[in-house]
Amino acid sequence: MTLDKDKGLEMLRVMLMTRAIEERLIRLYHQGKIYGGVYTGYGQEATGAATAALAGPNDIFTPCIRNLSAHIGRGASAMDVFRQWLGRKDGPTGGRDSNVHFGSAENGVYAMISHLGAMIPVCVGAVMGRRYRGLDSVGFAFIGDGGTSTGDFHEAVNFAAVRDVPVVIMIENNHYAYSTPTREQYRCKHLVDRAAGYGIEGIRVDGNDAVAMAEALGPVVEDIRRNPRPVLVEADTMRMRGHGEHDDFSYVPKELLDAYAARDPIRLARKQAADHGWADDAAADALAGEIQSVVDDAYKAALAESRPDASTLTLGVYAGD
């Protein structure tokens, strides 16, 4: 599959938007304006951007804590994100559930329960439900390398394999499960090697190269729409900040960070946009500037908005409220 200009530029837009939002969230956290932790996908923007570019209107996404780019790629706005993280009453969860626990039913993005595998069975079930209704639906379930050691992961992948559910299980291998390196997590050479044990296809991709990832996975996604089955994908990438902003990630070797910094997904996407003739440096700079203005306007507007009134605390707790 050869990516076209529109999809290539859309992926670049999504990654630039994601990076700009998360850089602002980091600042807001250190300014004491965000309650709780801040978890980013800084350096991992390509996986969400690439999969969103391949998705259709009836597809399901179950992102984890580092997948803001999937939210943005599926239609979330900067304003949605800042309202959520700042706990504003007009945010996606009405100010009731801060940071990463949000989604959009309209966009097919399910709000995260946990990043430790719990969303994979949800994704599998949601796709089965849509398929039963005759909808052309594929799932994109995200999980980190550490989360693949959980029972939820095994049970969901095994079930999807037995039932031929068309789900792309995207393992973002960023080399650390919090502070535990991959060498202490599993014995196989690559996590994608586990696919054979489930009797399904496994694909290993460069998780920092959105264009190459989209081109490699595009034909696979189209095929599993016609011939339903799950596929296990391992994306080699690196989180460039701590587990959260409370973590200085001093346990990560500097040379490892330097190696992945040299292959930053946005830098790669900009180079490929220039190489393909989609956007030269001046056009990419202009796009980045436009996005930065949108992000700056959004966070300032969200800061000025109200938090939910205490009298509404019980609303939305039970169905029908």
Contents of the next structure:
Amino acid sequence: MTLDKDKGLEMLRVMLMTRAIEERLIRLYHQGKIYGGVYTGYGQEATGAATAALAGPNDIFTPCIRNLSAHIGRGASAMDVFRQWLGRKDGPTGGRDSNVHFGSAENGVYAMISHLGAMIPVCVGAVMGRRYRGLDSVGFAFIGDGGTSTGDFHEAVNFAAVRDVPVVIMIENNHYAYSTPTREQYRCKHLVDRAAGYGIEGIRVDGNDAVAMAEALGPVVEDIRRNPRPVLVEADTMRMRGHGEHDDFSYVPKELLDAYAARDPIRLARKQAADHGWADDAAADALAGEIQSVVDDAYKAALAESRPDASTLTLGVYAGD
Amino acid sequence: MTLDKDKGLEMLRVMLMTRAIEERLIRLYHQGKIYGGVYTGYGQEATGAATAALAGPNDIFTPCIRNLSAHIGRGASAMDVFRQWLGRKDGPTGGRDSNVHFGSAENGVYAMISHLGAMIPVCVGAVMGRRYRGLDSVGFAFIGDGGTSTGDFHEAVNFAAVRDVPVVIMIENNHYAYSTPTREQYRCKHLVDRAAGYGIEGIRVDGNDAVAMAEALGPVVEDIRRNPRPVLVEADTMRMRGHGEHDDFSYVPKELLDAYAARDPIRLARKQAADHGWADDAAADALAGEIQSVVDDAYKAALAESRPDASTLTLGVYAGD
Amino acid sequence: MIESTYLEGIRAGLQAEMREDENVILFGQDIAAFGGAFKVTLGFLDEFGPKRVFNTPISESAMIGSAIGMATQGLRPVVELQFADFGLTAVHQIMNNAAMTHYRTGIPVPITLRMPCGGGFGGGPFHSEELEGLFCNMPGLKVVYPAFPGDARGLLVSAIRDPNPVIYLENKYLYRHVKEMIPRKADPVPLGIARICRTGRDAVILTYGAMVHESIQAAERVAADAGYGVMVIDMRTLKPYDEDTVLSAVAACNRVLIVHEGCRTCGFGAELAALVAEKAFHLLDAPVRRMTAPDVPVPFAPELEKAYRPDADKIEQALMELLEF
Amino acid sequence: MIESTYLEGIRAGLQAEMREDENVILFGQDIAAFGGAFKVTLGFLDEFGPKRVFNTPISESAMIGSAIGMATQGLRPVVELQFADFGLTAVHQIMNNAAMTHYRTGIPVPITLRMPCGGGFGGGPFHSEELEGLFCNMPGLKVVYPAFPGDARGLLVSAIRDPNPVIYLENKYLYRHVKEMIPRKADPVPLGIARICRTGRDAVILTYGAMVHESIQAAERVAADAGYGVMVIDMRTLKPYDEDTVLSAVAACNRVLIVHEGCRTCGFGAELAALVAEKAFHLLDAPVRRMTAPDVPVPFAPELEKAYRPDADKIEQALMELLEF
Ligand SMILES: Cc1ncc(C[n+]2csc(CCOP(=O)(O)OP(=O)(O)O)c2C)c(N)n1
Ligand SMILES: Cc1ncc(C[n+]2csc(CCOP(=O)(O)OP(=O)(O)O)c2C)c(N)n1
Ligand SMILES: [Mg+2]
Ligand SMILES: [Mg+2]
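Give me the form predicted in complex with its partner chain now, not the form predicted alone.
What follows is the entire complex, opening with the chain shown before.
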């Protein structure tokens, strides 16, 4: 599959927006202006951008910690994101849940719970639910290298395989789970080696190259849409910052960071946009500038919004009450 | 590896003893003389017999529902077994736990909990514990085809692989999990296809042929003893009765049962014993006869023993109290 | 009116809702052609077809997690756990995922988890557990526990229609041990409303599940033998529970015995005793009493299990002590 | 005497026992070179080496299940959960496997599960949970919950030496918020014995964890402002709990306030209220009162979490109502 200009530019926009928001969040954290921790997907923006570019209106996403780009790709605005991080009353979780734990029913994006792996079966079930109702739906379930060690990962992938549910299990192998390197996490060569054990296809992709990913996965997604079954994807990428901003990630060798810094997904996407004639440097700069001001405005607007009212604490524990 | 006469006969003894005990249990169930259900490993006696034949004194076993032969192979007596099934005070669990839920600290055999998969990490940890203390220990963790779908199976196998723990994960694929056929349980071709996903070796064996299993696995067990790592074994076998004796297993096609009936592990072992010159038919009959009277006597003796005293109900919830 | 066992009540409730609403679907281990370990869903595959009734691998977390996904996309999945005990492999899905989603996101999660529970038949430690104490401590869950065939049906109908995750505890001992005449039509029994099974003014027993029947028996014996009138209240819904009925009963009777089959410490009886102590202190003529199983795994041997499990004899004795305090 | 934070107390207890007994080993996610998410075990890898201190994959069930295997072969494993919340993926290992093995087989399972818990810092629903209500309902577990640095050390020493599975709850808010002078030597603090933190005869507060500090503050305020003497009892061990100390305190004070940070229904406060209602009914001058969080997931935003979590202000108000009943 060859990507068209619209998709190419859309991916670039998603990545730029994601980066701009997260840079702001990082700054806010170090200024002491964020309540709680800050966790980003810095350097991993391509996976969410590429999968969102392949997804249709009824598709389901269950993003993990590092997948702000998936949220943005599915339609989350900078405003939604800041409202969430600032715990605003009108944000996606109304201040009840924190940071990356938000979603959007309209966008088919689920708000993750923290227990790693636990959202994969939710993704599988949501796709089953939509398909039961006759909708053409495919799922995109994100998980880290560390998250593949959970029982939930195994149960859910096997369940999807047995029930023929079209879900892309997107493993973002970013070399570390918090401080734990992959050699203390698993012993197979590549995590896609697990695919055979579920009787499904496994595909390795360069997780920093959105264009290549979209081109490689496009036909696969179309195929599982028609012939429903899960597929396991392992995207090689790198967490370019600490687990959270409190973490100096001194346990990561500098050479490894340097190697991936040289392959920054946004730099690469800009180069590809130029090469394909979708946007030259000036056009990309202009886009980045526009996005930056959307992000700046959104932050300011969210900051001015109200916080949740303590009197609402016990409302909505149950639906329908 | 070629098996010697001692081991060959020992395996035959274990299987005959297992069969004799379970036939008695089956009869007792249908006579209404057993409290609770009866679950046997009828037709699956070879796996426990073969692994026990390969095991050393410090090895660890975590048997499942169908592995009475592993208990017997590790030294459980018919008396232990009947005391357990009859809930006798002096039985392995003193009437506190039921039927197959017993073990023996001296024999390195653990009393399973019901939650499928949950004993695999226990096996892994027990081997780690023994090796930490300088003992030469290998583990044998049994699990059914159905049990491989649990999160615990995955976590434990991966954990053992990462920590280099020598454990034989013995999957007994007997085609059904209760009424559920394997096609509703997994979609890989063979369950050993999962081995690669853990970076470990996978071996398929004929689970009804104890001699062939012992010969195939012998070198593997010796090797992992020296170069510690787990190995995944899939033994093809068949549950020749219902899930429990209450179950008429009418969901199993007759042809399938017939095919495995023709490959009954005990009939095969007797033939091999004769072929190898370990025991001719008359000698095997004599052995079976001896075992039968041991079993009959044990049952009678256990039946005469006392039941637990209600006043002990709350004792021993905590150790050291 | 038709005669129905408890098990038939469950089956009828499930069937009624599946006929009513095609978004009700059912899955679990061995529940399709086989009809489930207890045969509750026998015939369902034929009637409703393989899209609505299917088997799953032995993967409780995937079962419950996928039910959450389906429920948030318009279905009303009913998941059968083979035994409640095995639900403990997926507590994070029940508590953190199913029960907290609405509070966090405003999206309802209408799932019903059918959990066969309780002992009395030699099931041993892992097939007899009573887990309501745990579930009632999880914010966002509803917990239902019928004692009678009609309630089994009507509460299941309500559980399935409820927009929240509902733990539907079904007592295995009662499956075939209780029968009653019930109307043909499967009307819902509202959640959160207790049932007064027996009236009386000398003491009240607060209970649920199999212990309702043991309590009624005990109450009848103290009536016959000593002329006392003992009210028996079947809580039916444990979360949210029916505070009003409990407090009115305490006001009327002034003596309270709480009975349940599960462990004592932090069990649901502790909650009821705390409620009474907080809100009806001045109405009591004697200390609240709990008659529960001890903090012990459910033992297998009949001698031990009999000692473990409350029954009419033990309840009668506790009642007499309470009445003569 | 040395000054120690709560976190340092935990570290010191762990270190003392690891020095004492080479069968004490430690594992969990990120606990080796990195020292754990909260840096409790920083330096342990260097001191004790990779055989005794190692990282694990993100596999709570394998971690706890393997600890059971080790413990039954002579080791005394201490498992660090990154957050207590994640232990909910392995409840069957904790409850059905670890806690029931001794009763079933007579084989002791000396494991210690370190579980950072509690809120007050914007952790949101999945990094702030208080789970003692659940654990106390599981037969065969011990549950420990220190409030002070010295107790954190001494109770951990006892937990590790105890031949049973012990849930060791450590309150994250207290890690760096409390300091005290403690002796150099890490003597064990016995399990099952509550601590009287403050004396008084007008009312008693039964509490534990972070709420001990809030309660002491509230007690001091009512002393200063209204002249009341309020006893504060830190339960320290929740299972088995110290019935004697509680009952003596009730006898002395006649008014009881129970305070905890976790949810209300079937929480540990329900158990304490039930105990008092059963055994000290005649000693009460006012109904027992529970001051707990509501049955709500722990919310993230500070406004909401402040409303959610009991604190000195709320406790003071409840105390005044109780004292003036
Ligand atoms: C079941 C569970 N155990 C532990 C944690 C704590 N935890 C949060 S993130 C994390 C590391 C995740 O690593 P990985 O899956 O590789 O994702 P990454 O952070 O690298 O994107 C851990 C251990 C958790 N969230 N869930
Ligand atoms: C976690 C869990 N879920 C459900 C069950 C109920 N159960 C007991 S045995 C069984 C089928 C087991 O099948 P398999 O693993 O293939 O073993 P087999 O009986 O064929 O030897 C089931 C579902 C259980 N024991 N544990
Ligand atoms: Mg990672
Ligand atoms: Mg099987």
